[in-house]
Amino acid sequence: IMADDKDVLRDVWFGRIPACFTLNQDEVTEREAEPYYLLLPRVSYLTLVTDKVKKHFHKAMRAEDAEEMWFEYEGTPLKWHNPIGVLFDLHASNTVLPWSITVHFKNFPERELLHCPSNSVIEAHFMSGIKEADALKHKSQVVNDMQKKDHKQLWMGLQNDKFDQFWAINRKLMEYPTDEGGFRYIPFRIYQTTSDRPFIQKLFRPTSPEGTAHTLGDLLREMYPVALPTDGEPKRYQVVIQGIEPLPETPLQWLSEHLSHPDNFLHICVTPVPSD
């Protein structure tokens, strides 16, 4: 990898969002529960990095009043199975920092959230994402050639925030034969707040049949054309990946190799431009 590309990987991995967790007012407490401040890693999962939040609020509560912890932002339950950066870019990218998250210990929204009783649930979810991505990229050949300990190293790297440990294995998932110009298909998901669909995900190749590189703009034109600005019109949507708005002419293969989340998917958030 070129040196500056390695820096991109590092910047993505170490991206942080300052957050302020406040206990929902309806919770029964024994004493005043102060807000809890935390720097959230963009590439991780809410339920994986909030043990301290749980302990903090448990101190102010009786054990029988604390059921499964869940999070909400301005009335929207936050789906922990999406990476933290995706939740922020989708729901809060125009908010004033720190990101203000409400913590709940009762009335779990069964219809909107998956239960997360333990870290092994997060690990299973994360690994199934990696396997699905590799099925798209390499017909599963890379992930299937790995040993169990390699799979474990990917997970431990994410869980313990170890960049080098993670990338020592993940770089194998980012390789492709030079003559092919990219992966078989690009693993991506497009999220938007204006729809009930969880996301758009279809097959899309990194290059055209003639061998030219497809761009982010090409992908959007095919999957979600309203996201692209029309000539002479004011911009209606922001297209955000890892907290930044890449230019539409950015090659999709490059984005897939550098701005994917640890699950190897390119998570693309399309949100309306805020009206001031």
Contents of the next structure:
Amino acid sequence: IMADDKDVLRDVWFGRIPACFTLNQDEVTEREAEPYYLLLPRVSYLTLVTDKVKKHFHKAMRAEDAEEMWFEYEGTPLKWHNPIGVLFDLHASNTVLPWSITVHFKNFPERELLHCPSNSVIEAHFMSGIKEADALKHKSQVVNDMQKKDHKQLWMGLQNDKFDQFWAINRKLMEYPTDEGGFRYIPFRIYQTTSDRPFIQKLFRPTSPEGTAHTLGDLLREMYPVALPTDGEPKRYQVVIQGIEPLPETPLQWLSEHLSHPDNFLHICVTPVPSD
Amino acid sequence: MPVSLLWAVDVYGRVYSLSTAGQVWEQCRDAQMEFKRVTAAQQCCWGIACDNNIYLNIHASDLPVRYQEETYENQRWNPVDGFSERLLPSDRWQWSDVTGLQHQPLDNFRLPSISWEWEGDWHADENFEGEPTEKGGWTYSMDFPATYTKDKKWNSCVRRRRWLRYRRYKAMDTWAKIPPQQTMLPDPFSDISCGGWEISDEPSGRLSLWAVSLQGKMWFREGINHHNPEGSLWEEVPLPAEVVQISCGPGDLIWAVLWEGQFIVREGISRDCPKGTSWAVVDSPSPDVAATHVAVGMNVVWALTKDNKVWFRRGVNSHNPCGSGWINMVGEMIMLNVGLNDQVLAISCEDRAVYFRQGVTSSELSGKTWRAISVPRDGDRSHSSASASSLQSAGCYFCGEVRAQSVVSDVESDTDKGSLDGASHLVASISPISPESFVDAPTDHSEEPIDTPKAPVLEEEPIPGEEEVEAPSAGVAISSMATYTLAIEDQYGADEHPLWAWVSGGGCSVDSHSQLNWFNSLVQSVQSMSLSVTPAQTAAWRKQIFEQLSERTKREMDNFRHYEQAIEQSVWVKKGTMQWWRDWKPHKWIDVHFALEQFSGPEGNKDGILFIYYNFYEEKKYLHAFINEVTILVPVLNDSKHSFAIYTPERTKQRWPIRLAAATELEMHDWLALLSDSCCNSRGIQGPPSKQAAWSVTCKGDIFVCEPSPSLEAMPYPTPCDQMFWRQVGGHLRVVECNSVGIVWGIGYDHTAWVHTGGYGGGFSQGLASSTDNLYTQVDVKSVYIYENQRWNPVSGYTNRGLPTDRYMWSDASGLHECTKTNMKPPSPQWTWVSEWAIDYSISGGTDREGWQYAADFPASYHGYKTLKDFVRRRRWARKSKLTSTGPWQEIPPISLIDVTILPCAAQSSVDVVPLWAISNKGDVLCRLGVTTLTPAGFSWLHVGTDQPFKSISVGAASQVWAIAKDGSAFYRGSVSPQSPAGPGAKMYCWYHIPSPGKQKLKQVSVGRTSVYTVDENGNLWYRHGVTPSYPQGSSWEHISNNVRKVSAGPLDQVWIIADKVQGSQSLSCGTVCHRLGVQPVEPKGQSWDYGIGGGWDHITVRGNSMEPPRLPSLTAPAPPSPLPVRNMEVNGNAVGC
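Okay, that one was the form predicted alone. Can I see the form predicted together with its partner chain too?
Let's see the whole complex now, leading with the same chain.
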């Protein structure tokens, strides 16, 4: 049975990554802290969904020993402001599940991570992403036409994992004039592990001046040519979006509409093919 | 197919037409009066207006309607004069018709009606049999009457010529009264039907017009054709029995309904005899149920029976006009009409919408389905209007001018009589409203409000209550709360879509293939939620994505389903099924799933979202509201639905709440308690109302309380009124008054006085939301009214046998709903009967000894005596019902009150006596002794003497007392002091008479810190100008606003009112809480209104809110002068007092 495109939206939204949270061994504890297992929503943010983790480990610690919680995977501090799915695809896509995340309560890596004192910081970050994306897609017209409660609904939808609630509003952000064949520019970000650059983000239109649809391949050719396989050579890079590797001929506009994160950006992870 | 028109009349008598190419009902604006019936042909439309005359509206066309008048001039030759006017005595007249038999001098010709004009003067016809005569038009003959030639011969002894004059019908596209009959018709017409144009082409434009009179006689209009569109005269048609309604098809079908409930069918209709020759009788489709209505086309007959069932007659054709048998069709209709091409239109019983029968073809004359015509009227407000514009338009009912006296306050007089004859008190209305004044209100938007939909909730208002309802002059039906009408469900949005009374498709050229845009105009505007679907579903890349996503699920999730979810689904969800008053037209109750999802908000407070899942044309959709946005939950109990309304600020602006109905009362209370709890939680509100709280009461007697935020009275940016959160307090009251030390009194519908115990909850809220003590049983009593209607008929006089199209013989005041003694239920399940039905003699307009009121026809104005012109009568029956609830109220026996007021400012200590004044239901002024914060009930009444009965009273912050007498004038009482609350020498007369503002009768007063506001019976709000410490009675009344029902001035001199009408973007609400903006010491009258919760609100008091708003450094105004010093006021007051 050929699935409906709408099902893609559901699959994307309800994507989960099993994670095992272990307390960093250097933390001072009063008793032994068991690992904590959790299904993390791919489209959410680490600090938004780890209240339970925090409570769990706090129980094993003295309050004064617990500073701001942060996470690390194999030595890399995990940037909470990137969606969980992006963190996973970028750093751990070839790991054995569950994804093993180390929890820290001290030595906050100030240079690598943003502080996240409350959910309102996440909300602000999330909304600024949506606004930036709409600036690219519709010159901000859609997001500016929305009421505050619509904005709130987008956030509440994400926070409470309410697909319908979120999409009731988000669909407006996904509309475009049919005669234009797509958004003004595709909001995308290309992440790579091999560079210190946080990500690549440039202006890129969904269609060529001649009117043909741009594909994922076209985008990569422009932004990150090495990510594309060359004929006759083994594939060197994986191009992962939402945990899958779409074909290079996939239309970019379709990807933007269906595989974007709730912040309306198409987050593309380029990682070297594991040499096993 | 050329554009043609469908005609219809709404229940208010307004005539509309809908073009086959159009999507809007256009009101026929030139109609000078309301119409009862219309019947249309393609070239014109006939109607019976409320003056019982018949009017004709001819559509303008290129072909003018001209009529040629002719007369002949005759002359005889004699040897002396030659041809001269000297005729022989045996000759014809000098001026005659063509036959010579009729004397026709030129000046005998008159225009038949004012709808005609002469095109020119008389002139001789120069032509004879198509050839010019060249002799002044004379034609010659040997003698009269004979053959005429144009040439004079030797034997031509006589000659004649024809004179011509044309008159032209000028009253095109307007309703013109057809000329009255020379001999007066005995009684007014009640039904009319035109048709017959297919019988013969000669003369052109010929049609048959049939009419039925109130006495059941039938008349045929002779001589209607293109040149004589008004016809010539009425000719009575002999009948076997009295007829009530007739239908004439385009061809030779004519059916009529008899008083007795059978049909008669006209036979013998032909080209030569369009009137037909005889009648045949056909029985009602159902032996026990009388026929009420018939509609015929070319080859079809449709009928209705008294039970509103629809019937189709089989086997009807020219040769067998009686047909062969009845088939029961789907639907319940009150009226049917067959248009051109045998297309069928009907008005449904349920929603009074016009329905079109779809699928009527010549081979399937009975059609397939009924489909509602759902187009707006030209005056309807667009639903897409933004809230900004709605805010703007919300003020459209307010204007600066004084509204003139336009109504007699019926209800008030009802009340007076009620109390006079010692019967328990009929519920008094706070505000009788005049529909006329509403329509005439001089506003910039004056044409808009007339058709705007009305508030869907808590409407006593749309419930036609008093006689104005369908009365010709009534633009909108308004009632007072005095009349409690049931069938409220129908009232919701009753005027949201038009209520049709009559439809005629005789001019409407459609068939089953016509493309009509009349249906579901909403469907197109409601976008489906489907996202863009791109072609090439089978492309490799898409297939690959689906496969990979599926693999991803297997890889990342399938083995870990037992893991805990990071985001807990809502803390808990309560689900249920309910009915929802759907947002789109036609509005009706539909089954929905309802869920309240509660979760801990980000800051730890509990929050929630409620969801309403519904199907929209088989697509699943939902509606939701955040609990923290809900501003009020309003129970709307009535006898058929256990419903409630949910408002948010947005919904308040729209005047269109979410309306839900639970299956049982218990279920509704469960939901209300839960939702209310949830709302209070999300706002952190608990416990008893604060001393500063604002209290309000709905027309259902429900009591709501709102905790004012400090910025509620802030300048210049107060909290918007629609954001105020109201929670319900148990009990049932008509009036609540409070002050800022927490003394709260109420008055029930039965005038019982109650004092607030300091508790909270009660009513539906159990458990957590109620205080554990301080709750008592509260009882209230009010009357329910129904009307017995009768029509006079020639056989047996006044009987309960009305016309089939009449109102129900037992009905509510509007006549639209059947209300019998047996089917009538108490207002809601909370109420039970406590008396039997009894005739109510106290209705306005007076009654005869049996309680009857008479009128010429329904609906009209009624009088208490019978005249020869009265064909109908009615009388009102009342039955008392009792409500028992619980609430934080304790009774204060034994005196019944109609008004109460408490000194608004703070007392010094808990034992300080607080002045509390009241008016008994007899109009006595009373002062309560011993009222303190510890003993809010006080201990006894002190009677304060007056010259005449009073009806409203208010005490200001400086103990200044103002009152309104029953005659509508104001009184100021010299200051009273806390030590001597009734003023110096309570027994002495010390009321100063203050004339009311020009010709207005005041009805209510409220005194704040210094300002004095009154409301008159025409809804004008007045400010007392020139009140100073040395002259506390002020100098003059200044008009502030119209559209006001009630005012509450508070201890900060803040001004709040109940507005009569406020227009929202979706609906109109009547009885709305409004806040005066811009009130400050330098401008105590304020500037504009801000609109809050409504409609259906009857009362508000803000006299508890003495919380000074946060002071902003004032940039514009100079430092406000300190308000009138209270102490000075007292001193001065004493000085002035007697």
